[in-house]
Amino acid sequence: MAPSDSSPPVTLDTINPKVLKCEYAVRGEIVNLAQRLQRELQEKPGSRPFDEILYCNIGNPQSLGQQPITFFREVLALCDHPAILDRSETRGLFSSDSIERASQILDQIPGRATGAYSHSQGIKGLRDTIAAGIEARDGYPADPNDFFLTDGASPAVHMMMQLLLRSEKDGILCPIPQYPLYSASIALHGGSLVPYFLDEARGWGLEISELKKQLEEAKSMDIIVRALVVINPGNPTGQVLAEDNQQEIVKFCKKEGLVLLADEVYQENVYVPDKKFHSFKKISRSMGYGEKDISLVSFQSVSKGYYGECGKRGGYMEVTGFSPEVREQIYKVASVNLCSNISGQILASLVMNPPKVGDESYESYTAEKEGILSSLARRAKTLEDAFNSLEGVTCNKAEGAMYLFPRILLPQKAIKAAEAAKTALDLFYARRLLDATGIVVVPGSGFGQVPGTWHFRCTILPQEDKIPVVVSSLTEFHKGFMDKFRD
């Protein structure tokens, strides 16, 4: 029957159903409302029992703040007007290596053009110093046409998806909190998520039985595993992973035959002495496995670490131990969208080849870094002790990441009165928290959380001088909400 004339082309119930199976709770429903309430302030100052929303839902650092990196800018800045670049001026205003480096990055880039698409893989000079940076990190060799640059590591991640899954009958092993960009992808290309659960009473562990008993649950549902998504330092939950974790779960992938998706976009962000970060390409190599033997994808971005340049979009894959076959599909896909962003390759080149020793740059470099990093473990420690005082919350520590991942014991008249307005639990205590505080967290419902425990995740970016305000606006929300509703 064709449709009246009255009726819209376009409805909820003739989009893609993908799309409305898609969920992102990081932008979700307690965001709108903190802009609405962000536009109310504006408009009505003083309307309110706080001057400002303080959005602690998103890994967002410049946005809260954070400065960026001093060196990476005057680089960006002299490849987008190379113009300057001979004048006399801009020795007094630029350092001499990031004119240095600006002019070997120039020469690089075709037409010496920032403007101008690139090789659909990036740049190959850039991903000639990322590859080298890869392997002073590891030790190990790398091949810069391993590498594909994109926007950010979430195109990244859209691309192995879009490759993997086939139908709903393929499905990615995901861990349980995940950060929701897993949960929508696999939903947007009709594959289905497998959960395995981290274990928050070991720290947000990760289990091999449990990666096991996962995958021979999805064979009985006659679901085919494809790969098995590994998130390093965790995100929401905070985790740095053991070197003998690591060798453990490249063996299962090994032996399952499942290619291996390395989420590190974090790896410069650990707190703690007694952990360090390796990457899981180091570990694969280190125990002898080589490209025949692992197919191993590794994620990276210049939104998280000490750079914070979310906004500039820029991260990379390095993608190893697929047939030259499959490469020319996944380059080809790459090549659907043209390139990625010259800046955003840019930046991620300067991150993985910044000043070194001798350069005039190195000394303001590494004091901005490691004042950044330095502050975000305070910050981290600061938060997670506040967390572990309130009544009802307990949090593990933070070893990493950007995020903390406390979970909420609520009384059962809180309980009753989120079923009562058809809310879950932990979006009913974020609303209030944000209503009576300005403050944004993201409910646990939308990482995953094991069924009847519920929790939130707040990033630890808000600067310094703010800490003290969000704890104080925290514990005495939390006092008034247990008050409220103690049974």
Given for the second form:
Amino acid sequence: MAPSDSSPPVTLDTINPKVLKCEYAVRGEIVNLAQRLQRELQEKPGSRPFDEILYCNIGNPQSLGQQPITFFREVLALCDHPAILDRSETRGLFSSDSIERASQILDQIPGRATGAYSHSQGIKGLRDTIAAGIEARDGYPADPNDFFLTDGASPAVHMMMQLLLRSEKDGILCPIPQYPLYSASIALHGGSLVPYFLDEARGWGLEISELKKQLEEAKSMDIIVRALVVINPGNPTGQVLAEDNQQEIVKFCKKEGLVLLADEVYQENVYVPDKKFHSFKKISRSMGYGEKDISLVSFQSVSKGYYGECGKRGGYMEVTGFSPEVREQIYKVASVNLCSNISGQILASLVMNPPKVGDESYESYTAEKEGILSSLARRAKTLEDAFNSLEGVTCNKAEGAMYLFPRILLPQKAIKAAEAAKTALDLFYARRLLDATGIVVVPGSGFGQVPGTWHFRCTILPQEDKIPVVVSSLTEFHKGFMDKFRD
Amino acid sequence: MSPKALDYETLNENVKKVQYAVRGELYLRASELQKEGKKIIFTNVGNPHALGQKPLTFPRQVVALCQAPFLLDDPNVGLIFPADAIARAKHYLSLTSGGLGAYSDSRGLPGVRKEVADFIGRRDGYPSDPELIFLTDGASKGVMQILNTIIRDERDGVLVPVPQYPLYSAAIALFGGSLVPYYLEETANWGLDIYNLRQSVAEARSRGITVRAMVIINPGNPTGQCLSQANLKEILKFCFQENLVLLGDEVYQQNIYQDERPFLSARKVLLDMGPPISKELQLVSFHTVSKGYWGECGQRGGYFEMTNIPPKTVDEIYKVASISLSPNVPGQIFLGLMVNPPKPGDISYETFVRESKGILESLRKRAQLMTDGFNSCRNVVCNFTEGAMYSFPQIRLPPKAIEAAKKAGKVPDVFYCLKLLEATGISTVPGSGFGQKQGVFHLRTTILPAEEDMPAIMASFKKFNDEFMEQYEDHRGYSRM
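Next up, the form predicted in complex with the partner chain, please; the one we just looked at was the form predicted alone.
Everything in the complex follows now, all chains and molecules, and the chain you saw is the first one.
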């Protein structure tokens, strides 16, 4: 029987155009190239001037050798297989406080059933724990009913975009450079991205005057700006906002009636002694702003920090300053997916309530945590210095997060060569870097940059013993590149 | 007073249109009552472990070891974990690059996708390509991804069975498409009639809707019917003729309670039909670890398999998947274990088989118990649950009850279900949450309460129902013919 139409129902021509429009460079073209090279290396070892592909494109610490926090994994293993909790042999394999914590957590789960769908906002007892952790962190109370535990922070961001964006006339203010989840999500939900540029010359500073300017320009184009995204610590830029800056941002959102979307997933990654992480919730409350003053959604994840548990997909959003009717709608959308994975929920509660002084695991936990954080700080500095030592490259300090975002000022000859190859200059550079060294970075255009400037994002995540090789390969490659393309 | 950033009026309209009764009004009321101390039996959602079903031992052992790989170095690990679980944990860890804590490939670990492909190959007798299998955080996420890819605007229609699992209606509303209903025939065991299908499509097209896709849920939810080979062939031919992509929700494929119609995957039937249809009909098939005899809902593990979808479209779907980075890795391992369980000769094989059989046999018994129990009640008629996890009895509400519901401002089946809840603590989902013919009312309950609790639950229901009918009936009553 012949079909009534000659072309099949699902083709590039007939799929949702918003799907076609969205981009996500972190796992885009350069990564596909790298994977091809990796296969080549496996089939023909020695075929390349390097032995392995080094994925510096993605904030995926454990894929590059970072070890998980032992206590967290002990608790998760016990929650996965509670049948062994009562066995005497278990005491010989697990720390006593992990056994205790697992029992405590299981008591909070109806029927101790970790395989059951939970409440759509997440298990109540775990939300209580997280709320208590936030109160301890900020000094201001948190309501467990304000939390939605999600499969990582990304689904929570998608949920908010879905709620906020009615058409392409609705805009979301996003930092440039930004983590491309935001641009992709806005495109996918049919809205408009309203860029505000971070100031590279001032350590990627966020200027309120820039926010105001972009807001006005958007309004003049009949865009209704619904929300402001702030990533603090920044991705890819790594800056940690100063308190007074944060207060200005909060005031701005209140005045302009914008929802503040605070991406705080790197809150535990701060590497400089003169900066500290302050949550936007704390800042708002310290200014005397309550539920009636500011609509704030704060995102956190188990993927970053010192725990780096990307593969678990754990995270949450804390939603404050919305009417009950809106909160009902948020709940409704969350309920269609039933709930987030239970193991990830448990992990989120562990992250927000880690071992305390006096707990059996406290010392080893602290040693592991400090070890990872101090190593990240060292790697951030080493790579920052390495980039700054390259001809034509400037790199702002990574005050926090997991990335460096160096700017490359390349000679005219290189620009022309890239043009001739019909390739953006940063992709041109990144491809050559990959071919020569096996190092995978993401071209700056994947994050946005001031037109005419070029960057790339490189993570600080290769293990410390690999860093010297990374530095020397990069340096050698760059010298060769400049020698070849110097005017 | 500063302008309100986001209030109900300025929400995305599509969000407002979404309904999801499974965790809607009845569930919220039941939760309230539970907080007040009333004993509630939650039969609103297919959530086996919440009603006492135990997890299978082997997968939990394997995943626990994967969570804490340092255990594998401990000489005493063999005291509480069997050797095959230890070996399997090492196998899955070797498939990852960095263990459970690293993002995997956005489509899922290649090694697990290969296991899924092998499973499909064994099940259907045709090879399956791991590159066309994407793992997701539960099947629901996969359904949403695919529907989001297909639906462009409100002129795009998706054929959905009535009654249906309301994920489909919710997702279509969320993405701004049009739901095109096709009614299943209750008197023919919830059978699918091609005539109904054709009518639905014609009607939609006359309204300017471009019908893009057709959803089948096999075994059915909430209806439980298992499609025959003949029916599946008809459906496939229909989709081919009408240029529709077929979305095969097959999450209950392990839950079959009769022997006349075993599970047949849409893909197998399609490939059996040979070219041209086997090479051209577009199909996406969904599966999960949440149902079957595994019931691991909380892990959020699932996959979809694409057949005859063009490579460039597959790339776009991959691109969207990559924005969410990757599905959760423990859930992927559960999926791998489900499609590649212990084999004869493995240390854990006997326990695994005993546990699995025990669950399936009990489900089969409970399916019968519930059907019979409902059919013994006044004004209640219930088709047999051939598969899946639900019973969907028809409640023939007397006119006076319908009036009382109107007075109370409630949809009639909601009214009934609320009264049932208050009287017995049994929390069900009214049939209106799934769709039904005008003036015909149902409720959905799961068959999941423990076997030993069933007689008491059915007795409690019967007492409530028969008293309700007594209260609201005219003396004419309803004939049970």
